[in-house]
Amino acid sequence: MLTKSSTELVRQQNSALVLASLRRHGPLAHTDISHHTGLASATVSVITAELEKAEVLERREQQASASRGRPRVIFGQRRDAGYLVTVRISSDMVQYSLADYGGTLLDRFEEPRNHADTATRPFTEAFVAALDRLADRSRIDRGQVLVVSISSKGLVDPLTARLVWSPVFGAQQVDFAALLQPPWRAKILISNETLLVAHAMALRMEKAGARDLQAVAALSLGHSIGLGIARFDRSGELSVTAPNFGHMLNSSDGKLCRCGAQGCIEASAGFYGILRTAFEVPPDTIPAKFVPLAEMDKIALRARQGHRMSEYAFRQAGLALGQGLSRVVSLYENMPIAITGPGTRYFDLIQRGLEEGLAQSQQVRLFGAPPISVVPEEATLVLEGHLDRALAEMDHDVIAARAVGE
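Now the structure: this chain alone, the form being predicted alone.
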């Protein structure tokens, strides 16, 4: 016999299935929701009625395809049920975006930051002011913002919403929960940026109908090096991790990394590592804080013109990346790898070394290299990952709030 608490738990799980189905497939009719969730039509009718009454869902009419017949009634998220903010922190700018509960982007702006300034206080002051401006521009009360989702390269602590280490601030931590509360009552999420990229790539590939997709990796090339791995479990649920790939020990060559260690993958493959090798600077030289793309383009041009050390610098970067990926596929087996980030513009120079490094893995020699694709639009992938994860969190909180309210 089901107790009241167990009945409520089943009800919450069923509500979560309905909301997740609408997130994945868009507005749906009762029969379609029932098909995608496996729930009985009567159960779906009760759940959609409750969520409509709670002003979470709204019904819409979809014109029938034939000239005759009644319009179909479909259900979708009520856009003004809540709002979310996404923040992308990078070396030279911070991007702020506002979206509604339906996932529609409402506003976005970027603020440049001085990459030489590693102090956290000017950043935190500008951060809070930018969030206020984002809400004011759209005339949205701060209480209507349910989630603030933040991303950065580096190490994050999702449980406490802290940026632990980053290329931007080094070991200076930023406690975003303490920074925003109490004026902002939103739930604070923080993610490694490449984790979001891997999340978005997995969803894209699934939507495109990729066969037997079990996992996908995203490798970000640029000022820093990041890796995200997305894996589907047997039930189709997606879990994503971001191992500290760029700072894995790769070689005892003494190349100094921004993290303070020597021999990290990033010390060879990050923009500052490529610059250092191309200009034959001693490997233990303190890394440049920021390398403009214009400077990297010059090195790449020289490499394509046959300049020996410039060619060597990119090849060594590729070798370090390939050796790192060879360890990844040895641990996880082969999976598609998407190369993203500003460094994709130099992939033709990196590719040879990357393939050499991958070939050092027995897994690759026996079963072949994993499929590699170049996906330059990293910023779009980051936003897609932000939205999907933040909206799923909002759905979860909506269901929890209904349970408490009743």
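Same protein, the form predicted together with a further copy of the same chain this time rather than the form predicted alone?
Chain alone follows, minus partners and molecules.
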């Protein structure tokens, strides 16, 4: 159902536009804002004045007044308007970061995890302690942290802010919102990790000036397989999803996946799947909990030296990925695909199978194979995604707060 519009919503939309253009282009002068947003100068004045009064924007003097004329007044986010924490959960460590409203990283540390340990209790305790540590070290009032953005591999329910299924905790759910007691009042965002990568890739490509960009997919290769899809909807807004790609049925080959099903893509293309094939272990063997990169490197080395079974294992992984991606483009549309994650270092071994798998479908035969790029720096992308989503959320809240009179 459509909803009614009103003059107040107009202001909200346009305020959001001003904040968004400041996010994209950095601090801007009145004139530039007007130019980027398409709003009349007078309108920009009213909006910036309001955001200034709300202590969200601040004026900065222009450093070198290059040209003559009245000097520009540059508006920028007040860094202390709020803070955000990002938490990146992976199987072997948890990374905590603190950033301000300007998007500047203030603090960061990692805590190793024991991947054998699947209990949630030690984790939740460490989580609360880590947040306290972040706040204390930077001397930030806990109430000033407005968003905590959490990412993990696996399935996520953004509405209830819970992990539905993760490789780390399985089906055990963690209610993050309940962990943050009163001095804390942050909103919890929870996202699939590869969703954040796709989000960041879409931002990068948009910034790089890809004009007719419709959608981008990110594929993360590692112990598990993740996919994120970022699409610009009709209204031009970015909407990202993390389909259950790793556990989508690939083929009824009986390969046991650690999720308990058989024939998942991950059972062929995840590190444990590659290892199993390379060592000719029966496909219904329960998968290894964790495969160190060093172990994978060894298999890759053998494959590059011509060892048949190792070569075959990587090729089969590529095939499963290619077939899976062909299904993605069949069910969505052709879109550029960015491959990230630790598995990118074996891309040479995977590529052939991947292309072969892609080529089998009508979609690819008709429209050609989607452009594939390899972007190894996954961690950077994840952080970019975290920041953009958390800051957008904060902007949104700032604007909504005006309505109830803050």
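Rigid core here is just the name for the largest C-alpha set that superposes within 1.5 Å across the two forms. Please read these numbers as outputs of a predicted model, since none were measured by experiment. Residue numbers count along the first chain shown, from 1.
Undergrad: Checking G260 here: with the core superposed, does its CA move 2 Å or more between the two forms?
TA: No, G260 moves less than 2 Å.
Undergrad: For G236, state whether the C-alpha moves by 2 Å or more between the two forms after rigid core superposition.
TA: Where the cores coincide, G236 still shows a C-alpha shift between the two forms that is 2 Å or more.
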